[in-house]
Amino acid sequence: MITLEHVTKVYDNVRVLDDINIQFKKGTVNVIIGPSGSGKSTLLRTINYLAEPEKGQVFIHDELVDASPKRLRKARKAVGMVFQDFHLFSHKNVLENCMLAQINVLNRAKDEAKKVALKHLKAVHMESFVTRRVDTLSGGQKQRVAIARALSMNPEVLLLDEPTSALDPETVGEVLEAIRTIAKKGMTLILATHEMAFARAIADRTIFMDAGKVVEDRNGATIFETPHHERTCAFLSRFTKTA
């Protein structure tokens, strides 16, 4: 469904992504783990071209993604994204946040946009907050609204970039539960996370990145049980000691 071929991204003379070749299949939950600065977030941002690679190509359904407005618009309709810092309109209420992009990007009528928004807010248990301004919500509530907003655009793929990193420990669980619910419905997910126990429980596939490279790419949770690479072993040893 999504293919990256020889993708390289450079920031300040550092190869944040270094010749990445990877594919993501429809209906799978793909979890990307690794230390901070390993390239996880940049990989996600490259898929929907929020970060444009210096080298290599990105394909969605075998169609090239690039900076041309037509191709970019088509790619971003297919791929939704949930950011670690929410990216919501704080001065608007929950329902408005989930309706705006539908109306302005998908040209949906207000009634239809409202119906779709309510459906997805209900799915993440935020339907009782529809009239609340976003700036009055907790971090966990904001992230669940962000997930509902992304789903309201009917994407084929949902990218989640460290969706719990800005949350306090008490609210992490509610966001992870929302993601688990989405995964059970068969949506294609690509999730970068530091939540190792959650990654192990939810993944159809686990990818370990370090220094801009894919070090290991394994089915399910096998990477946690029998890591092959020395760097993976060192990274996961800290998790097993604290688990």
Given for the second form:
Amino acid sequence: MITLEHVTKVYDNVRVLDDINIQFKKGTVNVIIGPSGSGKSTLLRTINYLAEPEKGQVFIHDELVDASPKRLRKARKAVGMVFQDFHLFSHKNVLENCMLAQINVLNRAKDEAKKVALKHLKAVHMESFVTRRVDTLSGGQKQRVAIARALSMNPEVLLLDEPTSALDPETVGEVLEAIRTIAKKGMTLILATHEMAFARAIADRTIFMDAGKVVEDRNGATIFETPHHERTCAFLSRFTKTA
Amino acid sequence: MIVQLSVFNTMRAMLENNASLWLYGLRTTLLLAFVGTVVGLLLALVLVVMKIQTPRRDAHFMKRILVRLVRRTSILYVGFFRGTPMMVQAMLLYYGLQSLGLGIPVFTAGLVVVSLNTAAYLTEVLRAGLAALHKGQKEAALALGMSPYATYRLVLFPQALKNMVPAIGNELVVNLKDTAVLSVIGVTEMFYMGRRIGSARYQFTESFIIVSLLYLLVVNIAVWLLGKLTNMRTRRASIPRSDSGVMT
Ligand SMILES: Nc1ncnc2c1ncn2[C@@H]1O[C@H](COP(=O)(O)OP(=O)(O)OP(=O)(O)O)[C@@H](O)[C@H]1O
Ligand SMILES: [Mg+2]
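What about the form predicted in complex with the partner chain, after the form predicted on its own?
So here's everything in the complex, that chain up top.
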């Protein structure tokens, strides 16, 4: 379980996150939607402290996260992250990408790390690419490797920051499929996305953010059928129009 | 024609009569350049680590001062060695140590100067190389739970160093040539030998044609080897992409 209390993040005198109070329950799929610049990425990044909030606290299992190396390490072991632009290690091949942190952070033996990595690469159908350099992969393949890399650390929670936004349309499906599989296995997911149809299909809970605030926070995907808030309506209508 | 022939003959005699001196000079130049570049690179790694230190916001006041001092030292070091000629540095180091009663052999002094100089230059290259890496690489490593130290050691430095190979090669070539200035303190490298052998009968034209040819030879061999190395890397980087295994 992840708890954010009064989390406030300021960039250039702007409150990018403005007093966020929220809890994410174990085993749930949490989808965050909202316009560009509303603070979705920043919210995810405060959870693993890639962005340190100016005010407020983050708890993982009732344990405070802060900038001390020990607690940071603990938090980041528990929370995996998948980025919009993959950020695979460009000097390592597919398999090595999934092994590096296992060996360095979890002190796993090489053989074990390899076994775990292969298991997760297989789950995203990337097992036949293990020796490939990552810059020779397509976007969808890169993102599936990034997912396998994060899962190889056996996190309890996975943060996904617009995992399909940098992809060619024809490879979006394969990544969404991989995420769907993870969700079915009961992993706690916090997903920021502009893929409304997918959000609707997968969400146990949907959060609409705007200007650094949680505007609407609803169970399931009901937000898409009966948005309560005016701004949510306006935001969603843009998607239904274009869809 | 006769003049040209006599130059040629003089050069041949010069080479034959002083073969061991030429080889010694060549060896000294190669040693200074190669060892100096390698040691300089290792020092640059230390210096760049010093330079990129940033104190944590909540760090103790004394620690923050210390971190700033370490950073400053590195910046001053780079500034000094890039801001003064290597020739001057050689004089300062060699005679400076001597006047302190800490005389060291000229070769050692020369090697130290080349290394320190290379370190200053490569520190800047490495820092720029680190800055050019996408910040996502660092974030990905941190997000996986790696410490800042491990992030630099396992992710950022290897990538920056890989991109630096041409710059390191360039520095090696520069060192092959610029070690000539170390003759000022009496290091017996190729320039020194050229002057010494030429001075026996005041035949500097001949001796320095030989010196030039020797420099051209080693510099071009180095350039050729470095080219091969770079090609090998780029060829490995561009394995043709196959689309087998793509899920639809
Ligand atoms: N490192 C930073 N420095 C300065 N400003 C930042 C930084 N990161 C984010 N911001 C600002 O914070 C605001 C929120 O950014 P954030 O990336 O969280 O939005 P988002 O909801 O993820 O948007 P998008 O849908 O475009 O990804 C934006 O105005 C952005 O410019
Ligand atoms: Mg974002």
